[in-house]
Amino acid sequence: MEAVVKKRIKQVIKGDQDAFGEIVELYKNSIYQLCYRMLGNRHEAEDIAQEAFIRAFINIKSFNQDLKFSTWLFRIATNLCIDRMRKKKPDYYLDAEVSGTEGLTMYSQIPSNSPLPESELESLELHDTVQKEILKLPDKYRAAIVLKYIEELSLNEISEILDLPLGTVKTRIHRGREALRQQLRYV
């Protein structure tokens, strides 16, 4: 196909108009893909899509023919795309007001970090539940898990604390959580 092209280039370059038509014909449907997909618009697309076989076509004798002529076509959409892409960002102040209202600006508009009421008593609420449930465990159990889920200690520094072997720690740990997932799952 690159042959076809390349033969067609050097048609256009001669001031055969047609041959561009053909070089178009091949190229339009993925041009039109390109374009479709980076601005989103079927209209703008089409309209980027025109745009970039228009400059192909009036810089074609710039084109280093040693070079694919997909590639080139490609990076004059794409830069188009780019470019119609930054004109079209908003232009929005966060400290202008909001129409329709009286004196809200969009800072009013930006969600808070903080959580809501409701997501701060879930979980409080969990967190109540969790801790009566590990206040059910068994000693030996309840010890790990304690300094480890909610001291947030090492492994080594609990073996060192309970003055028992890593590996009983980790036993304890494990089935400390597999109890507790139990009695949570009745709760």
The other form holds:
Amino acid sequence: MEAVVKKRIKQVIKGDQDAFGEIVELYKNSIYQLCYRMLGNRHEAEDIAQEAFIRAFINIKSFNQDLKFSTWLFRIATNLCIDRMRKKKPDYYLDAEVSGTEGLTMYSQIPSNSPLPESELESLELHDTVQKEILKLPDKYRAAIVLKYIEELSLNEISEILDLPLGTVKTRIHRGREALRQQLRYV
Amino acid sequence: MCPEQIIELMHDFLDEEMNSQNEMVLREHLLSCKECEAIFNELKKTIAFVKSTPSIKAPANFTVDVMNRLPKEKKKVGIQR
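Please give the other form, namely the form predicted in complex with its partner chain, since only the form predicted alone has been shown so far.
Below, the chain from earlier opens the complete complex, with every other chain and molecule after it.
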């Protein structure tokens, strides 16, 4: 895939804008998903994911073609998400969501040793709960957790995307995991 | 209260960066300590939950929208001159 992407990048640099469309097609789902898990809102996720591709297009000449394109693209998108999170009113969306009563209360009534419910509605509620807890993580832990467990990237790749030493990435994942454990232990 | 080192070992295990000697230390401790065993199971459950979130697809019009928002450099230059 990287070889195809590199070819398309060369075409884009030569002025073939349509070649960029193929790049967008290849990465749109993973970038949109990253933004959605980071921001928790489909409209914002779409806006920021589009912005990430537009920035990549504008700056494509500065992309070092010896590197992996997806790492560069993920870095642009992650930074945009973190910027957006910092500009938001703190906890605005969290407050809006906490007012709903679904999910948590139902699960907390199920004894912990019973098997996990399997109906679709219930698993939707579980996913809602997990998403809400991810959104409560401070931005630096959230980015590391989403890249690791939603995008399933390696620690080395995450360290390149976040531009942080490997040890720092590990610490953030450890703390993020621990925070989520405390929130999800009774689910 | 168990040593902080045990928690560190759990995280090393979850990062898949654990040598066999440390794995022995962790396993032996978990056999004898219900509290740490519970924490370890909760950590594993947490990861399973996060991984189980359904993958999400970009909206259908995504690529078209991006392409429409790209700066049309050549045209602009033409008009300005």
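This is a predicted model, so every value here is computed, not measured. Here, rigid core means the biggest group of C-alpha atoms that superpose within 1.5 Å across both forms. Numbering follows the first chain given and starts at 1.
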Rigid core aligned, does the Cα position of L166 differ by 2 Å or more between these two forms? yes
E178: with the rigid core matched between these two forms, does its Cα shift 2 Å or more? yes
With both forms fitted on the core, give yes or no for whether the Cα of E133 moves by 2 angstroms or more between these two forms. yes
